[in-house]
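Next up: a single chain in structure tokens, the form predicted on its own.
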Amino acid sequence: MSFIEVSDLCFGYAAESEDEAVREVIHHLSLSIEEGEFVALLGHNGSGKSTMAKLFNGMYLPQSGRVVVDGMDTADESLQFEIRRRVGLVQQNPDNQLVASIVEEDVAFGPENLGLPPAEIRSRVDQALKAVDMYEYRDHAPFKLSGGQKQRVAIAGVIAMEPKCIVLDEPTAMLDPRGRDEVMQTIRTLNREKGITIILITHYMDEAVQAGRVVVMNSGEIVTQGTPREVFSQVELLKRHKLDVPQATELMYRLRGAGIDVPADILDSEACIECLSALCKKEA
């Protein structure tokens, strides 16, 4: 069985008045995520991505269908604590997750609530801060850190709970390019070196191409999924659903439209430069 198994899932938000119908945002969606995978979840605003993030860790419960995490049905209220220990959630704004005046105290908040002994808490906090390269800031005040550093502390707080999976809901949306790079490097390290399952919700295509699998949502349904090359080669499909593609892929798409024979599955600038250099030499 997959680590997260979503089967025929439907979910909607309650109507604000008696005259309004329930606003359904997830429609009979099925999805499997394997342990250790790095999955990017894409879709324009309102497609249901953030709702899925909360369904993955049991914050929201299905109205029909099932979400099973590590063999546990999220609808079983007796399992909620264990499910949230296995699936940590990192939100867009790190200020919403930072609760203490000192970095190491903030990271210790979760383990303390688990009732762990002090020595275990100390070990987890140190390991989590080292995992996100923030150990040297352990005595700092979180509000004095940069946006990228704050987000890494928020991630450390989740890591200290020792989850098998981390869901990140647009964690770089409020960061500058340097902060984005810091957070993405942390995410890659956690996935590749620690084996933590990563589900990344993002609007940035250059982040999505770093995943092993990309899932595209629209109006609460899955439009397409596959490797980054498979998904981003479907430029016209993505554009119909108001999504961009990596800049290198966009350039190749336009060149092909102009009748120039170039690959459709180039994702990064290095491959794009190599392709164009070879094309120029051929024409010369």
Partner chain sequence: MAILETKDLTYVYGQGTPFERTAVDHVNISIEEGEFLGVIGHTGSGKSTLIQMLNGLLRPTSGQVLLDGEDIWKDPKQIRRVRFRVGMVFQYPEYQLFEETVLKDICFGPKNMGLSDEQAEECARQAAHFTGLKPELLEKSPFELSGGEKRRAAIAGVIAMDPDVLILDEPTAGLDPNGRDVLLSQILSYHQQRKNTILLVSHSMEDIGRTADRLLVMNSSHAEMLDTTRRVFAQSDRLESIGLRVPQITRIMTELRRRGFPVDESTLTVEEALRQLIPYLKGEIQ
Given for the second form:
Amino acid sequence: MSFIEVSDLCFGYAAESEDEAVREVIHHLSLSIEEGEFVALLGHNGSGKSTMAKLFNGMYLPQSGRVVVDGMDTADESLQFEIRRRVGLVQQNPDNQLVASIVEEDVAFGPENLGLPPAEIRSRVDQALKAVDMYEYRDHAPFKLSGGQKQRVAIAGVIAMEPKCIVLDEPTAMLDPRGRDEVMQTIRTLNREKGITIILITHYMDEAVQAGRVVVMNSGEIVTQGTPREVFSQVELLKRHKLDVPQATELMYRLRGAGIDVPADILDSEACIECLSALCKKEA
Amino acid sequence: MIADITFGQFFPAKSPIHRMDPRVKLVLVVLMIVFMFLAKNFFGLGVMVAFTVAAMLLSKVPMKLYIKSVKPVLFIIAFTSLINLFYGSGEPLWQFGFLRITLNGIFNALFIVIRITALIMISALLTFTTSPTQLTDAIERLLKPLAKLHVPVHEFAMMMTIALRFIPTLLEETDKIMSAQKARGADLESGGLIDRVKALIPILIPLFVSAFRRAFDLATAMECRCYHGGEGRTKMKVLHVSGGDVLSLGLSCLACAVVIVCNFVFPSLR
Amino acid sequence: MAILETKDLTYVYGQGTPFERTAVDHVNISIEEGEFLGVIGHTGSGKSTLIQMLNGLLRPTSGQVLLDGEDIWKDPKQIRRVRFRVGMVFQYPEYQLFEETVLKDICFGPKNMGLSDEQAEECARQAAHFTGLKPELLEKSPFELSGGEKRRAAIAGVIAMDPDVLILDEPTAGLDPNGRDVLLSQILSYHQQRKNTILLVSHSMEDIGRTADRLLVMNSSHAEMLDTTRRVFAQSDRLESIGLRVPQITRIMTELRRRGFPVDESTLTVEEALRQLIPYLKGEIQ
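Starting from the form predicted on its own shown above, please give the structure in the form predicted in complex with the partner chain.
Complete assembly follows, chain above in first position.
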């Protein structure tokens, strides 16, 4: 069985008034995620991808269908904390998820809730801060940090709980390019070096490209999934679902449309340049 | 900018006073304040002042900052001492209509000035040398026994922690909203009282909306990090009462005892 | 003709305190009437402080901002008039909405200008049209709108003052690709119809490449470059040395040129690239 097993999941938000129907956001969605995977969940705003974030750790409970994490059904309330310590959540706004006014005390918040002995908390906090490269800032006030740094502290706060999986809900949407790079770098390292399962919810294509698997969502359903190459070569499909492809991919796609024989699964500028120069050399 | 001011209270330094257990510090400061009020004459008060000054010198916080902290209450000090000046008993030294100054009045006024200044100094000493987080922590631990009486001590401390964390964020946000509304021509500076209150609506409503949005996000984040109230919670930082703490505790008890002795031995003022 | 000019414009935060920091240092730039100027630079490069001085929200520590040749701080009492002429849309402007209805909120600016209710409403409806806000949304509460709609309503609130210069600080931040594309083309078509000056601050080089005629590059409190977008993006090495990049397509085309492809020095959009590459590649293959 997979680490996370979502089967035939339906979820909707409660109606605000009586004459309004329940707004169903997720329709019969099935998805399995293996331990150690890096999955990007891609979709436009309102596609249901952020709702999924809270379904993975039992913050929301399925209306029908099941979400099973590490063999535990999220609908079982007695397992609530067991599930949450295994699946951490990082939200979009870095300002709104830090609790304490000193970095290391914020990171300690989770382990303190788990009731761990002080020495254990101390060592987890130090390790977590080192893992996101924020150890030097341990006694700073969060509000003086940059967006990228705050987001890394939030990630450290989750790591200190020693989760098997981290779900990140648009963690870079409010950051500048430097902050985005910092956060993406951190995510990649955690996945590669610590083997933490990553579920990255985003609408940035260049971030999704870094994942091992991309799952595209639209109106609460999975439209397509596969490796970034497989998914991004379907330019037509992505555009239909209000998504974007990297400019390099778009260029190749449109060259193909003009009858020039280039591969469709080019994702970055280097590959694109090599491909085009090779094409000319071959012909010459 | 605005945020810098509110956090300016804590002055990070490496001094014996900074190193003290915040619980002990808090208890001592409360004790000192009580005995400053109990002192009935200059001798007792003098002991307290000497003790305060010694602690201030040890704190490695610039004297300038202590003097600055008196500034906001200068008016109150002046006002109370003036009243005391004119309400003394005994032979008038100077009289004009109902205003009369006596030797006793002068002593009383002087006593009040010293007492209030000392009170402010010792409170400033506490806030300069203890971070807000340490202070919250100390309060929570000291009040812990009250939890048995169903007083929500942990919840209160959590509220303090969150407030401390979000005050600078909300101040910054207020700044931003004010700029945005000014850019739309909001006039915040002119007009009568009613106009000015009305002008606050475009700032307060977005601020409330944003505070609620933040609260909602924060609640989610806390729940995701397994927060479930104070029960079964541990703390990373363990507080230790050190030799220095015991020593200062002993010294201040001694000082307090001296105040009581002074009260009996020397005549009280008034 | 220059509509906005700065003369040795300088801004120092916390002057006289230990936290003193010069955010904008002797900047001399001139912004032409009717141009679409992109502004790029890192967080902390001074671009936010600069734009807030351009409409009189911040008063320069030294130096001047000239609007139509006149110092905007000549009469500080009249500074609000400058703010009506130089409109400013902040980052995440939806957080400033406060009125009961979207229409009333958009009317806030025009009413502050002293327009009558009818005139203000007329301006508001027009502004809503420019930003692509559907008329039926105008009577709703701004808090019922979706994220993208809120953003449009907030931008309309500034456009309704009919400013001669419109400054937009990252108007597409946090929007998804579709929302971003639609909003950008709305801004472009507004610019073409109204023919006013637009300053667009953005971290997205792709967006800048698609919209801006000229580009101002801010770097550590200075105006590093001010030139046509094409010429700025042609200097990819210089941009990279200050930690900025060029659009992906520009990068690809610059490298192809280096490898002997007969393409322009600076290409800004995929369309431009295709126009050059298709005929060439077809010729090569045959």
